Amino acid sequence: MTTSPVPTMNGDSVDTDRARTWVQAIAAAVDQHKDHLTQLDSAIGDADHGTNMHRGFSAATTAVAAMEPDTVGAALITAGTTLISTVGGASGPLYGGAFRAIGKALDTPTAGTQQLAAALAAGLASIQKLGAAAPGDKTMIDAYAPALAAFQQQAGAGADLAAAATAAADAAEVGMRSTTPMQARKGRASYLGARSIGHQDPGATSTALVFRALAETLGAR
């Protein structure tokens, strides 16, 4: 998967201008793909998948854009919020939850490979108190949970942001493709039981775009 080119940034941190430019590669990203997310949800959910993100990733872009914060995680927490009350279905909650959950673990002008790990890793307890899927479920989970392992292993051998990030959006590239032949355990597509199986998750699948967003955001220079 591509992304749109973000704007370069220097210095191995997180900081505010960082990840604002994270939300707005994210909406790119959506904007670019919002016609596959919908195709896939048409096969296995309620056929607003692309549409639904795209509503509110462009809302959050325009939301962190008039803001001037002074942590890493403010942004990133109104990123949430504007999910929250903008994106339709089960994805606001879950995405936007994980954004505030991320954005609270960021409390600071500027966070490391460490500090964006542990953060990562809040966003996605909150995706799964809220959503009770676990991988193999056929979710977003199934692209979140290797992408923060991979980061996580990267991070804990010292890489820094951007081949920690790169690390996470190839394994979520992997984990997205691997829903294909699952049959999905939660949501609206586990109601269709084994005619789920042979079509790709759309929230695994946009989750891949999320990290890939983060990849691009890090590695630019």
Ligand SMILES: Nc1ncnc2c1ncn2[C@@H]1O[C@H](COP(=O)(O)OP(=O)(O)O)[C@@H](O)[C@H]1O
The other form holds:
Amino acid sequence: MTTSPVPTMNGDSVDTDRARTWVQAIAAAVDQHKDHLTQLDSAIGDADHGTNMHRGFSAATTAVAAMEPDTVGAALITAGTTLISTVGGASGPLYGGAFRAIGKALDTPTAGTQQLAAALAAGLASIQKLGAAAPGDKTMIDAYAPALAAFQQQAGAGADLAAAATAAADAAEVGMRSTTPMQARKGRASYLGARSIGHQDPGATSTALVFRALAETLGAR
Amino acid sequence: MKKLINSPDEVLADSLVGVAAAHPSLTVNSSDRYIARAGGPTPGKVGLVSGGGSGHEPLHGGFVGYGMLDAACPGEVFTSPVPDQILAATRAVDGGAGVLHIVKNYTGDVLNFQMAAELAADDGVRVEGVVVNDDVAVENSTWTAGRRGTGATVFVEKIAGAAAELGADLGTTAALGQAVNDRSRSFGVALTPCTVPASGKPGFELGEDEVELGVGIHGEPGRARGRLASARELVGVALDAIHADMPLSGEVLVMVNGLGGTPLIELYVVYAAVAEWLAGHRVWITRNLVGNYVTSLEMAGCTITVCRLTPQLTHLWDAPVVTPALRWGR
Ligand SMILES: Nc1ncnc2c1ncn2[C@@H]1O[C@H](COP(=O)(O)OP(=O)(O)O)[C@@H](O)[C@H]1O
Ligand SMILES: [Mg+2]
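For comparison with the form predicted alone, please write out the form predicted together with the ligand.
Zooming out: every chain and molecule, the one shown earlier first.
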């Protein structure tokens, strides 16, 4: 894939500032929904997902604020590395690896819709390679996969970044809700067997926050 | 929430200060967050590193010392440690013979240890791993992330630690740890939930007359809810489940482990029932542990772990050990 080295005229591209803003927007959303995430995790896990995400994204925000990135991906790679170093739990390596993969695919000063679509796909591939979960296993994948599909579909149809990201965020939220009737097959919730049915997956819920934060970041001009 | 803490966010840091102050035989690296033997690595000996979420004390830090672990990596309460601290501990204990990672089978623990092992290998440290998965309450099928690691972790750490101390190489130490895991099974029962300090609320709710059967050690609910029954009946449920999964015979090592909120007198009541059940099935307890070894904060209840011994495993179990939580023979 080739990308223009200069920002596009209409400003419809992700630049280094917007990448950083995305990380900050996720941190703000996680801060706001921390208790909800932990409450979801206490139903089918060990009551730490909100705390884990909060610790990680607070540290990631501090780390990206301190840097002068020269590519879109640099801040995301730093955010990913920071998540791996601070979160722990299953979500630390999974989110950390995803952000590093997304960042590595954005090795340019700006990026357009197609390039971001490819980067988000690399993020999903990283989560699946590490965690070996499939759609329907009641994990973050169930929010991420539909979000990516919606983003790719919009990108293919020539939509701008804000429209593609909004479609992705909407799809992530639908995916998040779809985890409620599922029986968990991966992660801690799988230990509950059929008792995991009827609860929304915490990781899918935080993934929906990640995509909503992206839509807000790219929608804001 | 009623806890003896200074602040919910500082529990781990504050407790590590206490560990360092209480045990001169240990060194606590507070920036990299690991607990190691004060003397540094033993040249030529395989290093043993374990770790996991905090809240299970004395696991793992209480098992660092002669004859057992070289280092332990405590995560936040009930949260796996991060690769950085595992890598730092792995480097610190490598005496040139490689390092064995002892990991309880939880997705988070496995992923974080795996990342650390890859980074250590990049640094030229040979690393092998044993993943402990002894909990029969979880079906080991494509429907789960596999069985959880619980009480057998203590057996694996003790026996692999003894082998390493006697000069076994990395492959042999790992194979012994694996054998202990393969020959061990556990089942847990909870009478009350527990509260993670940072969350402030109990992980689940249980009625006065209810128990969680097949509970995990992270305050996660168990596989089923049952009626509170006599110790003898609950032991029957646990040992039936273990025996159905791995037929018991011959000589065994048994641990009746308190989850943090159960008095010793009740653990001995449970141990009596365990001994009675096993004798009735012509299974002989030749070694045992009764006490709080793998806790789940202040949860009331216990786990029962049985390991089918061999003469070699008995010999290694009896070998000297000098740690804050286990010590004999020296
Ligand atoms: N193998 C996996 N693949 C993808 N996501 C997973 C996997 N295992 C767990 N998860 C996600 O991680 C979330 C739990 O994260 P967290 O509570 O932070 O970690 P832990 O389960 O170690 O306590 C789950 O809700 C689920 O979405
Ligand atoms: Mg959790």
